[in-house]
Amino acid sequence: MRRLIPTGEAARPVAFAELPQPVPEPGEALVKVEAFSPNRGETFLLEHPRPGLLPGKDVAGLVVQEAADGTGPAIGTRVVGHPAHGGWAEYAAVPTHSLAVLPDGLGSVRAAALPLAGITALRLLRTAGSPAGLRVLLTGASGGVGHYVTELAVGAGAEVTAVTATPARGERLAELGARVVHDVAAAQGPFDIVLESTGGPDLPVALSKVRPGGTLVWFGQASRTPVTLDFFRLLGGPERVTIRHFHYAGAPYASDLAALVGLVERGRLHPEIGRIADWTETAKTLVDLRERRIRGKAVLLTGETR
């Protein structure tokens, strides 16, 4: 079976290898992977890969072996899954608690773009609370998470300001109903909720734009630059602001995946896919994703898709 494994090389972070087909545990189904979607955070893990790392968390395809414990979908069912690892391969063993069945109208390409970014968006908005009628600032908005958060928040009645590096990266966000700016300092607050994902010098600026009693949810550090907060500057800023740390992870994922599938099926969520390519282009795609040359999600195809 062909699988992509880390090389440790910046210019070519993965390469093909022939490895045995995975043997599912009792609570896992074997999925023939038709499409997978890498995430920018995974590109960082590939810079100095730990021994035995088998990357890949977002997959869509066909169940070819049911879980031995009788849980999960039957053979021949089309699914989207979020395994802990091992998805960049012809076959992946996926826990049934992290699988959702796909309807006929939702193909593998769009489905593969859903798991990590979509689950993050759902859980992020739950953490922040209902955005209906509130002013929301979203930094680092042009990736997969940002597009999902924007569409969901606007659909729930929020007034969203999205920060992107360039006008081109903000075009789709504007179409979804966000006001787009290209510097956090240009965002016109105050905001009830700030969803901050870039870190570095942007977080203190974003924090200064929270209304008194508002909330900043810190869910990433895409700049890869640590944050420095000045206590005395905070004293002169908005009072009683809450800073919350957020990380999406925590199985089971099936119910959130099913919710995302339902939203797409009803036309309430539209995956923003900036690149679709054969998985022979994975190494180049990973570099472009790391360097922010792709808007939204990238999806790689292992062969024939449905």
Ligand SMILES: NC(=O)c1ccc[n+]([C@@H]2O[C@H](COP(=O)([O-])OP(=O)(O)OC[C@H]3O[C@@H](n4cnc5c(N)ncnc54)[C@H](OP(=O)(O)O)[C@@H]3O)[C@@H](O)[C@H]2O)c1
The other form holds:
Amino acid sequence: MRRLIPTGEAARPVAFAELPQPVPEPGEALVKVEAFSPNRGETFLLEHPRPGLLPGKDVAGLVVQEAADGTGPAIGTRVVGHPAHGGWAEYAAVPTHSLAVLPDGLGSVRAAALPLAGITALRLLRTAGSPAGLRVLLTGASGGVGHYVTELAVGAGAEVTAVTATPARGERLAELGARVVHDVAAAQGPFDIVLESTGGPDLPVALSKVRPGGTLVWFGQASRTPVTLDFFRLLGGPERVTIRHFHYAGAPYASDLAALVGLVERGRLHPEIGRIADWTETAKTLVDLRERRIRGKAVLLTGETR
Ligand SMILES: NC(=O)c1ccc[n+]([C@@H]2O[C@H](COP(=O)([O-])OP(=O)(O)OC[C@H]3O[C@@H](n4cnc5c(N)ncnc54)[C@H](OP(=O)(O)O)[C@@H]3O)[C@@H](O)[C@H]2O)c1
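Output the form predicted in complex with the named molecule next; the form predicted on its own has already been displayed.
Next comes the full complex, this chain leading.
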């Protein structure tokens, strides 16, 4: 079968290889992948890929072999999955604890856009606490995670200010109910909660806008630039702020995947998909994602897709 493997080249980070179909472990189902979606974090891993890396964490498709231990969906069930690796392929072995069943109305394209970014948004908001009635600042808002966080936080009653580079990248965020600014310095604080994912010079500016006693949750460094904080400048700013580190990972993912599917089904969550392309265009799509040319998620199709 065909799968995409890393090349280590910046201009063409993956290429096709003909490799054997994966042999599922007892707790894994074999899924015929119809669509998959890359994430910014995966583009980072592809810069210096470890030997044997098989990329791909977000897939949607059809179960063609049930898990041997009897857990999980039956053959012929349409699913969304979040394997640890190996999803950018015709077939993927996916642990049943990281699969959710898809209803008829939810196709593989929208489903594939859900896993990593959607689970991150759910878990990030749980970490931050209920945002109802609170003022929330979100940096790096125009990507996959940002659109989900914005829709869920606004839906939960938060007043969201979203930071993104351009009006075009902020258009959908504004439709979702966010106040959109194009520089973190322009955000009108103070904020109860700051969700920060760009790092570099943005984090100290965002931190200065937290209300006394408020919280900044740091969950990414899209700029690739480390953060420098000056204790004495903080003394002149808000007092008693909490800075929390956040990482989404930790299986099982099935219940969060099912929650995301339910939110989409009920019209409470709308995946923002800025690019849908055949998987022969994966390398170009990864470069465009890295270079901030895609709004929301990108979804790649392996062939016939329902
Ligand atoms: N901690 C975790 O568990 C976890 C999980 C998932 C993702 N993340 C992180 O969360 C962030 C968003 O992830 P994603 O998958 O949504 O990524 P994405 O779709 O690629 O979006 C990245 C966002 O970062 C902004 N950005 C990119 N380069 C930037 C730069 N040089 N300076 C400032 N802003 C920049 C982009 O905004 P504009 O270009 O519109 O300004 C865009 O909104 C990433 O940093 C990612 O690594 C963390």
